[in-house]
Amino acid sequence: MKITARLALALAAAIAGVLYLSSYLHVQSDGLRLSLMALGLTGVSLWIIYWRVARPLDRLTLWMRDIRAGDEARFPVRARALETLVAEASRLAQSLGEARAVAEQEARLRHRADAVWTAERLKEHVRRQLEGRPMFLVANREPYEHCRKGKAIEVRTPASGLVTGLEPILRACGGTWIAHGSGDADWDVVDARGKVKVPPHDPQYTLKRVWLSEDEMDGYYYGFSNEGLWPLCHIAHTRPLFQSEDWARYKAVNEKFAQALLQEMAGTQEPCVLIQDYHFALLPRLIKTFRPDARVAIFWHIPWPNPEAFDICPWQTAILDGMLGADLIGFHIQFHCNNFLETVDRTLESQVDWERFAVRRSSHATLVKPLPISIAFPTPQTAPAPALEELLKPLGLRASAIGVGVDRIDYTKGIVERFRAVERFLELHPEQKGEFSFVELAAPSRTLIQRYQDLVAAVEQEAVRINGRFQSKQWRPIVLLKRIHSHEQIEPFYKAARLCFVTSLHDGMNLVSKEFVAARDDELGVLILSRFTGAARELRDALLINPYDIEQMAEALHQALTMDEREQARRMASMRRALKDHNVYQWAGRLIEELAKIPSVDALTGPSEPGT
């Protein structure tokens, strides 16, 4: 029974016995009668404030005191009347928890001399090295979005290896992220400006929404960034497209990201502005001009084509320029910092210098650096690896092991070339029908772009030809689950399967491979990585192979299958050690160290926004 209920049943029952004790006594006084029916609702109320605040306010003050101790206790008792005074309590607690591990792992690692980065680690950094100056990060995806189901509104994470890498940066540091608001009721959370306080639940960051038309979208995401630049830095053998319409929207939509930023920039001094991706090739140049004393970097989270390349694209002075205003371009590896030194040094008038990896243009110099991306590393402690049973139960299979591959479905991924290697696995080790299955957790992406349907279609069309081949009545070769996977639905299948197998025909760095790494903390498990990708430069003891070579592929899935523990936990315990030394929170400090050291510019008079 709810207490609404309960109350009215025990407030009926008081006045009830009241009237009855009057009558019993012949009490005739009006007055009296009153008296007594609020001494009996007095005495009501104080025993419902008894059993439903202050006894459950007790157990709460001695579960925070033994959850203060480290007694990981559960709260002892429902009280719905504190469900919210509960529920902060108990992220208050789990917040406690996270810090304590922290805080015993810190403590670990400088007994062992070592010096391992974490959040706090960083956000001490941050704060010697920023002196106070306010950080603003610029990223096309948010971090969050809110849309609606039915008729509640939930947040849900984006599929992005972006926010996967910088959302803990914000977390730890603090600052501002301005990104496009892409959720069905992201304009129902935010203020007059534009802004809600995130991660919901623990609000440590602002998010910054900017609200982009159909056309703009149509333009300058779907068109010049993803059908433009996107195929003309990823070496996959798919043709860019450029259009002049494309390139005013792109235009249009950096300027509109520009104004957005200079007014939250407003009033501050010397600000630093990390801005993330090639949708933004423009912005700081926008910024610089407007802002010369704020600090600028841009981070190119994609692979940079050699100049031959690159001189396919109608626009590439205007992008180089672009780039230029900013104080530090970052790479994931030195490969591309070159590409771009030579396409600059070939398209520019300016000067480069190969010793410092600088480019000095009239007068203001940017430094180019590689700066691999990584992730959150040491990761709290989290669920054990499920029963393998009980994880494929919910898909009606069965299977001795399984492999796993996390992608977006794009057409540098891979994918399609994945699934013939392992029906030609099949094909060579017939024994492993039954046993064997791959997963391929694959989130649609850009599915308003044509080929990125036609990508869809041909994935399907194969996974259902090579099961067509070899499946039973219990067991298939290939699980394609077609949809956006929560972070928390991805681990289960990491820490299950015997291998992670990740074929990018090209990646900037490829953040799976090290989120696999980082899940398998009982040091088994086997990582067959494409060799290029950023991330094959330091996980060294994956199984390396050539996305084209099919069988080459077979192969390494037979050797991974047939790998002794002693050789697995060898090559994981190497490629954890790695993950640990440059996880995302030294990324994060080295790239606003970098930032940093550069001479502040006294701020010059001119127009406050672009366009005036």
Ligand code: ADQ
The other form holds:
Amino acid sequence: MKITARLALALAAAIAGVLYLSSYLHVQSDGLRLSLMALGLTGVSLWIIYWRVARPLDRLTLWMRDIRAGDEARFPVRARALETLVAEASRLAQSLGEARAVAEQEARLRHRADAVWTAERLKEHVRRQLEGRPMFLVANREPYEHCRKGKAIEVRTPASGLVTGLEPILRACGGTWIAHGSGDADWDVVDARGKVKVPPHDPQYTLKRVWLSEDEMDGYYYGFSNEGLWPLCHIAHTRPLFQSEDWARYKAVNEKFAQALLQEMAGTQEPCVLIQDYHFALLPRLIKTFRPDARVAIFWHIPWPNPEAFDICPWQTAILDGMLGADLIGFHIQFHCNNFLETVDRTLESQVDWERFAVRRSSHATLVKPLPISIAFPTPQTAPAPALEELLKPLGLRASAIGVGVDRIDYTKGIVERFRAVERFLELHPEQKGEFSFVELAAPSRTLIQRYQDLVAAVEQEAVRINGRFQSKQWRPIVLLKRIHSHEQIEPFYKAARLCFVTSLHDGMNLVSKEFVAARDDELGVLILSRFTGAARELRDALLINPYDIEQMAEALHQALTMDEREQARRMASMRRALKDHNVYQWAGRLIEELAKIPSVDALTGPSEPGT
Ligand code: ADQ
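So that was the form predicted on its own. Now I'd like the form predicted together with adenosine-5'-diphosphate-glucose, please.
Below, the chain from earlier opens the complete complex, with every other chain and molecule after it.
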């Protein structure tokens, strides 16, 4: 028992003793009685302090000692007065537990001389590569949105492959993530410079928000980026729309982000800048013009089309010139690098060095590299696969096997084609009626654009039409759950599904396929994967399909549902090995290493050629 406790007990006992004594001695004096009462009150107060504060503090100390010794039990006492302190201590304990798990894994891996990339290894790698230089990341999408829910503010993580891939890196290495502040309560939680530390419950890096008006969003994001560049770069037979007002906004917003970034970088030396995606094609040049000492990379998360396709963009020269301001341009696969270099070769006055995969323009050289993005793997231990009945009960359904699809509702993802394959499968295999359901977790995306609204309607109609053909009282072939789900909500579907169905018409990488494989630590389940995804080049043991071929997809569904467990395990184990060797930490490690080793004086460049 601690000293406060002993004191409280002693005082209480003393007061009781004094009161007893005063009545025993028939004390008459008011002054004396008041003094005795004051003593009594003091005793009671001390008693309360002991129970509400001192005792929980003692317990907290013992609990923390246990945690330090490796026993990670819950805090044993409910202590309202110390709720915040206990919550903070619990988070600290959780972080300690995670760090310990990582360290143990590191030790195990070192012992096995294994070369797996982990957050810890990346942190160390980045520290050595950057030698104290700060890291800045620019992306349109922010990793956390603060949104109003009634009177409270809740934190949401957007459904975005880019966020899935990049967030673990900032968590591991720190730095500043600059993004558009899109949540309706974002403004309420930032400081005077638009900054807030994130993740909200365990701050590890800085998020700087840039504010955009509706007009800016219309022109730069919905217009030029998503009605122009997105369909231009994906072969999905959706015509790009180019409008000069959108282009003007795109340029202005790129300049606005350049200002924000330059402001953040003021006072730093040779900062490392990682620019993300097609929203910021002009940013590399804008930054390098003012900060030639910065090492600038732009990573293009979507495909790059062939030169004929790119040729239709009225501002192609400006886009290429903007990108070539970077020291390094990354694509997911070699094929997109080749397309990019061919496009530059045909469009700009420059020298393409096909041996080094570099472009020389004026006095600057840019390297072009394939860097296939991935996910954090192995993932932390999660709950085991839920029973299928439990998962389907809230949906009022029964089935003996399910398939799962997880997508933003985008015309590049082939969702309608996927539903038609399920329909064809049931036509060919009527014995599967009542047995197999396909669950689509679909997040509405870019819904201010008319063709995305039309697509949502088309996806819904197709689900209703197909269900209308086959459904019974407690079963339907297609279960469309149309909203953003948290990763914790998606995970049980990955784990319980017999198959994951990825049917993108064209996809830079596709992280859903990798998430499914990562979730299957039971080494069961089958991945059906479009061969038009970047992921298809790595996950060779998936059943590769052409999403334009409905018959082939229906056959793949049948093959997946009848595949024996040994074959499933062989394929899944091989795909998990591929993920282990190429996780997101390895991706980031390579990206930063490539960037860091580019000399600050353009050694690659040499004197510029006449006419270049
Ligand atoms: P996306 O087109 O967004 O990414 P993808 O790589 O599949 O595509 O990533 C989607 C992410 O959003 C996944 O993490 C997934 O779990 C999540 N998600 C999808 N639907 C969801 C839902 N209903 N609720 C919640 N989360 C959902 C772009 C490119 C890809 C490239 C990535 C990363 O188009 O080709 O792989 O960037 O570079």
